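First, one chain by itself: the form predicted alone, in structure tokens.
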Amino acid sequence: MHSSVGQVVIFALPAVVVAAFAILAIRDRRRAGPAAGPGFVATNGWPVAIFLIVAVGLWTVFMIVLPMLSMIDLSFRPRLPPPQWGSARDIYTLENYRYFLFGSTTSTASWNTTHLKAFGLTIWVSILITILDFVVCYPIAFYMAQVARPARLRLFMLMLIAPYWVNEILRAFAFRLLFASQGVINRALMGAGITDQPIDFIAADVALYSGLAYAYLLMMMFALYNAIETLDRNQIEAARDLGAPWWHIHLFIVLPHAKPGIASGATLVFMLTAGALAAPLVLGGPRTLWFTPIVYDRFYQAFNWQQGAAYALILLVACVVFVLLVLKIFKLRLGEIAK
């Protein structure tokens, strides 16, 4: 913050922020009445209650909403000297904004094509990956949940884990290798006579939209896990006596069981892809269009950190529109996802 208003709430928020949790942990527990039984403070004590509403409340304060607040008042500034901010020039502008609509902070005879094709090629892209990861992930989430036995399910989890000990960075250089032009997949595919030639996945962005699905794939098969583990085993059985098809009954009772996961899943896996970085820089190629590798260098290539804090916030936006879209698609409230 620039000014003394910015100093108030800095100092004011930390409190404002502590009593808003305090408050809602006294509305929910007076909504859910004596048949809840014993609550938190009741078992655990006053002194464990506070501090895990201090704690929890402080954390909010430092790690998101300040930061947060201090990105949407950076983007709003004008790219200025340190030595000039808080000065006369230094005043709210749409020019970031401008700039990212229209490539100038003072014409609009036309349009930012790049910047903005990379950015509704992110976000459509990350919508395509995020339905390819539930495709994938929703017939292994239901065997484990409901088939598996538990030296299976044990293994499966293994199977799972077990790839992600390795490194983000060191998994997205692994897939470069596999998509290379002299690459495993390459040299399998004109071993066996199908191509003549190797294969341009690297330009072809198929080793990036690979690497992307992969690497958020777990957010996707937990979440959905989750959900689909507290099914009641009783009810598929219950139509499949009644002679209900199988694809009745996971459309009719399992998928609406599991809408909860469904849309945590979705919403981790969209904003994740949307937000990479390592991937997009390892993995794209020549004339690859990402929207945070342009995020990433508005702050460390143009130095210009004002416009890299307002196509931050566009990012944020279209991420936080894509989660009240799930919500109303799913018919549920924010609450219902993190259980």
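Note that the rigid core is defined as the largest set of C-alphas that superpose within 1.5 Å between two forms. Residue numbers count along the first chain shown, from 1. Nothing here was measured: the structure is a model prediction, and the numbers come from that model. What changes on going to the form predicted in complex with the partner chain:
- In the core-superposed comparison between the two forms, the C-alpha atom of residue 314 has shifted by less than 2 angstroms.
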Contents of the next structure:
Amino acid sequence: MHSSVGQVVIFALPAVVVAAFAILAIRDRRRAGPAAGPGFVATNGWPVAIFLIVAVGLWTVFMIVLPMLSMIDLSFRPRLPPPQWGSARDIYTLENYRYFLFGSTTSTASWNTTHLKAFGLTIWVSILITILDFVVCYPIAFYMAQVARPARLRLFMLMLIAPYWVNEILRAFAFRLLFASQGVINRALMGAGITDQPIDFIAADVALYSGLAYAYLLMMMFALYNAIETLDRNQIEAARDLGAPWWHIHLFIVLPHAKPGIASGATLVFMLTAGALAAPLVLGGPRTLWFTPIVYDRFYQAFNWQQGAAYALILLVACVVFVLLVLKIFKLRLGEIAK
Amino acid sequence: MTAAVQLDRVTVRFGDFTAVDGAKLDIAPGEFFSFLGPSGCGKTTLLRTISGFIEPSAGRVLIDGRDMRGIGPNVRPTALIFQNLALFPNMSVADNIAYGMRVRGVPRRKRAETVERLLDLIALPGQARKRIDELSGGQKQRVAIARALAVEPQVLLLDEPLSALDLKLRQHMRNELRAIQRRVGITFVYITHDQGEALAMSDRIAVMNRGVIEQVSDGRTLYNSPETAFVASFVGESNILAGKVASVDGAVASVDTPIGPLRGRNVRGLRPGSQALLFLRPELLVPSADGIAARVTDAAFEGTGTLLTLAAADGRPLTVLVSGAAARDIPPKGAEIRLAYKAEEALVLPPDAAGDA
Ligand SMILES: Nc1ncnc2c1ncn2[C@@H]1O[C@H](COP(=O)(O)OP(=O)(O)OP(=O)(O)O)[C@@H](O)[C@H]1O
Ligand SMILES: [Mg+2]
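Taking the form predicted alone as the starting point, write out the structure of the form predicted in complex with the partner chain.
Next comes the full complex, and the chain you just saw is listed first.
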């Protein structure tokens, strides 16, 4: 019986989605009248249109909507061995969330300080890293977008992108080597006589934070570059001609123009940093608890998928809240940062 | 009196390309001065040199007698109106106008007063809170002017500010600009490739060609007494005939053209035997008993007169503008007529070195 339900879902849902899309399209057309020029179907033919609708529909349903829904569902279920999933004991409960807050599925006597601290640290450090990435990227992006000549620009792009051809985990290990007690940095510091003992960058989390900051730097870079690139250079010159000092031009001409880019760069970097797994695993100090490894542990060490789902959802909600907050601060609508 | 702007042999090079070559002229305080020239002749480059965005490769720019070397655009007493206006889209009309005062630390009250006064000046009262993209083309134009005037520049530099407007609005804004200039009394340096605009608005005009200033004078002189073949052909319409100077008789030279010997004022004192171009304005030619033989091929009524197109003896087209009393008696198409002119009104000039015109 179970498998037949699955089959129905697999074969019926796409049809439902296609139908829904078609209805939406028809309604939209009725309301707005036929779009100017030949429509998509007229230019590309029905087979292409249907293929696209089905492909996008399937993608959305199977890659985004269904996993998401089942995650939410799972997070409100008690911990049970898989054979009992869906049985009478599988009722909705808040115990996974309770565990996150109080360290116990039943009692609310004491706080779950380890996990709460890790969560707080993850959010806080992710915010700091987002700001750091912005500060690092802004001058470079501005230079590339407004100052550099084409040849120089290509060189910059290549230098920025090339390191990212290396796998994320390898990059994290490279940072570990760089910051190790016998690493390049420590040897250089000692060689220059600045320190006489190696500094434990790993324990001080310097390695972790630099690794995280570097991991998603490009997201910020290109978001900023794209935004600044569309600024008419005459506006910068007009401001200068009217007597503005350079900082005033950046603050009141360039930054307001780049606002959507900053917001989209910031949300991307924040979400990716808060959800990063490789860098914290490789670069995290012995006492550092990043939130994602904890989530990972729920799934694969504790085999508590329900709790893992709840933890993942908590992180996701935090990210969504962050995005909404950023939008609010920047006075933007969601559509503007998705450009 | 010190010149508002003095260009002292200003040369600007980009690599080994010379965009402005030895520009030398004085612009008087309160003058409406125009640079006129075809696209790419270096007008914008020269204007940007005056405003300080480009340092001259050689020569000096003096504003009010002060050498501007090393003085950046943000401290020069000039304000530039850009070819595309470059208004700040994320600010209101009032904030745009007040921007220059804001960076100068002018108190808020004073700023508001000035904005008010300027909005009156540009005839946009009560539009202070509007956003830039809510304005029409002509209104944007005015806001750009007000924004530049708000910093009380000694010299206002305008880079083809009317080129984006339609014809009607352009003509209206010409008068408007001229009126604003009279009211504020500061020096305007205006750039255009539209000779009508330059002639209508300017006290004096500098005609530029390939980075070189060919002639500086008022519009009437430019039109009636051009000094180079380029100026004669660029300003106004002309029938141009090439030939060799046959003889010189006082101020008048006779040129052997493909349609016979023709006489004209020998402006540059050419000697017999030298190459020459004879310029005949369409309005100088009048149908008469004798003169250049030509056959009427077309007649176009243009309101103030009728523009005749004729074919000369060798088939080359000639244009003649017939107006006034003569316009009542237009020869029909195909008619063989003769055209006369006063020799001292035609011009004999040497061809340009580069061989155009
Ligand atoms: N930054 C630059 N680098 C190299 N060449 C340039 C630069 N700026 C302008 N030029 C060249 O200098 C010449 C004059 O340019 P300029 O912009 O002054 O022309 P313009 O007279 O303003 O023309 P238009 O009427 O089309 O605006 C052009 O041939 C242009 O290609
Ligand atoms: Mg130009």
